[in-house]
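Here you get one chain, nothing else, as structure tokens; it is the form predicted on its own.
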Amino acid sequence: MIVLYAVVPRGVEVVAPGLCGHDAGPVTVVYEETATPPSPSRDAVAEHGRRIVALADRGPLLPMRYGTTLPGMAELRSIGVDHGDAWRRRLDRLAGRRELVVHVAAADVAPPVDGSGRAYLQWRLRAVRRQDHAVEKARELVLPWADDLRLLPDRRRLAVLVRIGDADRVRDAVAVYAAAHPDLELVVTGPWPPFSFCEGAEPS
């Protein structure tokens, strides 16, 4: 079984144990050969996740969603024909850039005190827009040094993907305005691999 990490450009050295390369075209797929599936724990969610970030320190890549898998060697030596040229592309324009997440929350308001359920969901309708109001208030502040921007999943979280020379900005920006609104809470983690700029890299 084969293991999928990342797609870099050919050329660049993968050094980790344990990972091989495989060269399509421009660029070459980092992988990993194994008798067993990926494992569902966290360590092994984390270190997958530390390969990948040890390799980003060597250039720019295509990082592939943990537990991305295929039957053998056949399998990659045809993906690598039928995707080299797409993942070259995506390359270059990721090329001198940095994943930043913003974690953004909104303080906590008292629920009401008399416990009926009109009272509740209009309380939970006006967290749901307080946290609405902060997410935007975060993507403005970020978004003249944002190539691009995702609003994650748990809406509490923005992807950013910066220049690594912007990354300091960002996050001082950020630290500057959480300062000055105490009822925010904003924390910049990063800079990371492009994690969540790379839809569409896993092979179909």
Contents of the next structure:
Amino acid sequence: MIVLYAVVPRGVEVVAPGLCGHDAGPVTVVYEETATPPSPSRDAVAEHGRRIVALADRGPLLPMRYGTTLPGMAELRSIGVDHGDAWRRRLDRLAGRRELVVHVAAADVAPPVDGSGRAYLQWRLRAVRRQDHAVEKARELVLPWADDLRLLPDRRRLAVLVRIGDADRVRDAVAVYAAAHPDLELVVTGPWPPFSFCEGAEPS
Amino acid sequence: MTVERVPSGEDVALVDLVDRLIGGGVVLTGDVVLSLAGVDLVYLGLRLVLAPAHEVGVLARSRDSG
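What would the structure be for the form predicted together with the partner chain, rather than the form predicted on its own?
The complete assembly is shown below, putting the previous chain first.
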């Protein structure tokens, strides 16, 4: 079976143990042939991710969602024909850019002593508003460097697409802001491959 | 006053890497794409790590009903 890792511009040499490249029009699909399906364990996903991160250090890349698996080379060739041009357009838009993830956690206050349902719901409402406000402030903070920006489903993290050269500036800005706001916890991870910005890579 | 903690240090980076690999990336659909069993359990685990405590029950119920 074929486990897909990423799509890179055609011509990029894939030099990684166990990984192969299949040229599909203007792109190369990076894959691995295995006898067993990918493990759903967290360690296996992390190891898969480290290989993609290493590939991303060599140039622009579209990561495939973990677990994307094809029966064989015939299907890989077919996928390449169907998607190659769209993938290339997306790669060109993402060239020179990486993803940062900004975690935002607002201070919470102790739950009400009054154990009524009404008091609890009011307390929760205030907490949600504090969190939403903190996320909005973080969004405004990183916006000057953001080519694109997404609020992730947990509503506590922002995925921010930035130029590679701006990643440290964003980190510094967040660190300065966090130092001035001890009631917030802000953590930046990355730069990552553009995991959250791959949509639009479908065939037109 | 307390702050709802996010995972710290290398842990948070690892969580983000795994979370984004499962929840992001290029999605291929169609008959030729084989499904992978069990990844949803990894994803649920990550959501529990990332979510504030009051949302954990909601997430668990959501998965059970889905």
